[in-house]
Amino acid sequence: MQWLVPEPDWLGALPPDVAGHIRTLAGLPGFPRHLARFSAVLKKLDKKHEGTAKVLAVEAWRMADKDPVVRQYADWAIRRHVPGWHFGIINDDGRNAIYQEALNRHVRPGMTVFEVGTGTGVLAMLAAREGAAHVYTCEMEPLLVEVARKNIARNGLTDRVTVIPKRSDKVELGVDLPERADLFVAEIVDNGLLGEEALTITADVQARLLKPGAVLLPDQIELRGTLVGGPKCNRFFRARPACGLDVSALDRLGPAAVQSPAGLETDLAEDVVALRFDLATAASYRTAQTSVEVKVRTDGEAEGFLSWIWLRFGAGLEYTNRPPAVSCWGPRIHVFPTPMPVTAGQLVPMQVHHDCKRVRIWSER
């Protein structure tokens, strides 16, 4: 029972069956191996164990995260609290050179600055260092402020920086944030744009957390793009003749978007923007729709809308993942249920609908 003295609280709170099962285990040699088994099994028994399962196998992955057994089994669960983009996200220099400039311009000695959403408090600690007198950050996933606490210590800035264990719009005035803050800071963008919920949590922390003429990073944001066709972006949407046999009919049932692959060409058309959000006017944001018109450049075939994103941090300071640029943040291809040819100088009209959360694009041509 060495493992389990004192008790956990995550013990209790679990069926007694499973806890009773669980404290026999632990009695055995390799309790951390047989735990994150037993959370394996739980998982394939029922959905309605799926909440049980995901606890064991965090807590066996806590208790012995570098046995390989131990990852093999609890990996799905770790995955479903830090999804494997994280790690491409923090190694991207692009991404972390643009924040570092903008805090640079931007933090003043003695600011008070909130971020949203720390993951490995990095931006946090790159506030810090240029001079935030204090930044409070909030993180809903307790694994990455566990994360993001101990690297705070590693880089020895523990007394400037203070980790909140809550969703942003549970952070309390007063409480977890002793007075508003003076300047904001966030990476809740998504390939998509919106899929992160920017703007609703931007216009609640404008409202409730930030003082009036607070900064932004970033203070607009914008979905661009364009047309594209071609054999390099429709392999993974359109079903080719396969040794000499036409299987188009499996093309119905293609996806409405994709992640776009690497290395398309992006001359068919003009670039647009397709939408545009001034983050600083602390607007209050609604389900629209509005339509774009895409010049032609070029006779060809538009396999679908290409579409990525743009970012400003204040006047001069531009971020964007428009290829050929390597991001982590990828762009995306809207599909065309089929291929539409035209032709130089053509104006083709696209709907743009966005819900605050996703945005979809279509042509009705």
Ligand SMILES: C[S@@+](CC[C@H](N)C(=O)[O-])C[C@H]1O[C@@H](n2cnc3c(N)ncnc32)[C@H](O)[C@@H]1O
Second form
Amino acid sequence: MQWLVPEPDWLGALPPDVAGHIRTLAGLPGFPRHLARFSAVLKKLDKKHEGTAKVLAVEAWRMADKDPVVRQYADWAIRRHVPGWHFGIINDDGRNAIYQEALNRHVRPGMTVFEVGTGTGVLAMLAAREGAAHVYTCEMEPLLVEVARKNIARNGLTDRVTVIPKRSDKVELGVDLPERADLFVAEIVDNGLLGEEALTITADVQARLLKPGAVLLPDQIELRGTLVGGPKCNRFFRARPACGLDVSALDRLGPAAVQSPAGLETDLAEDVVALRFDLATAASYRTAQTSVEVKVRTDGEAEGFLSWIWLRFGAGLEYTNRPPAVSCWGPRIHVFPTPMPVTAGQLVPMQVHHDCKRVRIWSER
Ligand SMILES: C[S@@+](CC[C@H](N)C(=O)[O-])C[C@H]1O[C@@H](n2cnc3c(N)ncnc32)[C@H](O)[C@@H]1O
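Any chance you could show the form predicted together with the ligand after that form predicted on its own?
What follows is the entire complex, opening with the chain shown before.
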């Protein structure tokens, strides 16, 4: 097979010595495997080659995405573009159902819908299916743009859904989007609530791309939580005696926050709202620190503050991954440096800090 005839653009954009080596490799049988392996070598050689290595790995994968060896060597680059959690979210029926219900309630015939973060295209297609006149959806990841366009074509919706291959802040009114939208939908909330920059993105979209009074889905987002303790909770941040030996000197190197194990007992204290954002108010968000008090229910030892997300899709439609719910979103434990003895009725003040992206929660006690 003549792999590089005619020569693709990506080859011309490479450093000349790398491009020369690839032209040599292209003459060998099984060229995609050679290319994928070469990308791995290049990546290992020096950090400064990582960008080039990523291009080569992706191109090897494009040529032979079913070749198991190519997949092994190119995987790191594909994962950088498309993290594995995309499968977790698209296979989460509860998540999909709440967005479907929200779109069913709020999309009216003739509406223009705008989405940030197309992914597979699922939400854009649901909005079209619910009767939107047209859905414009932007995606910053080129490999996902290809995926979404294929899915949209497979579902016969190409004339009703337009994928804009851009980051949301580069989307231009009158160029990519013909008019301000009536409804904005996005699933850009991570386990920590703000990690995908939902606040900044929504504020920008609202100012530039939406009609006044446009529907936002979700329209309110919160980080909620409570104190947690008990033996199930601390295995990822406290070193227990091992074969009768005290190995707890490791504890000082423990993480400040971890993903929570599933099915944690959460009856040590009452639930509180740690952070609340009403997205519809179009605030200009800034770094902030607040304090919340958690009321202890039963005597025990608190190991940390367990947080989860809460989303509202207009009045009366809410979603949360509060344990014991099973969800693609995982609750997080903000770990106390040492276990904290607590007694029923006590109020434990928690500090909650966010910089519009990362949330940090701790206790000064
Ligand atoms: C959590 S996924 C949701 C995908 C899809 N909407 C769904 O619900 O299954 C978020 C997607 O948004 C994209 N994304 C995040 N920030 C973006 C931005 N500012 N502009 C465009 N795409 C963005 C990511 O690449 C990712 O594909």
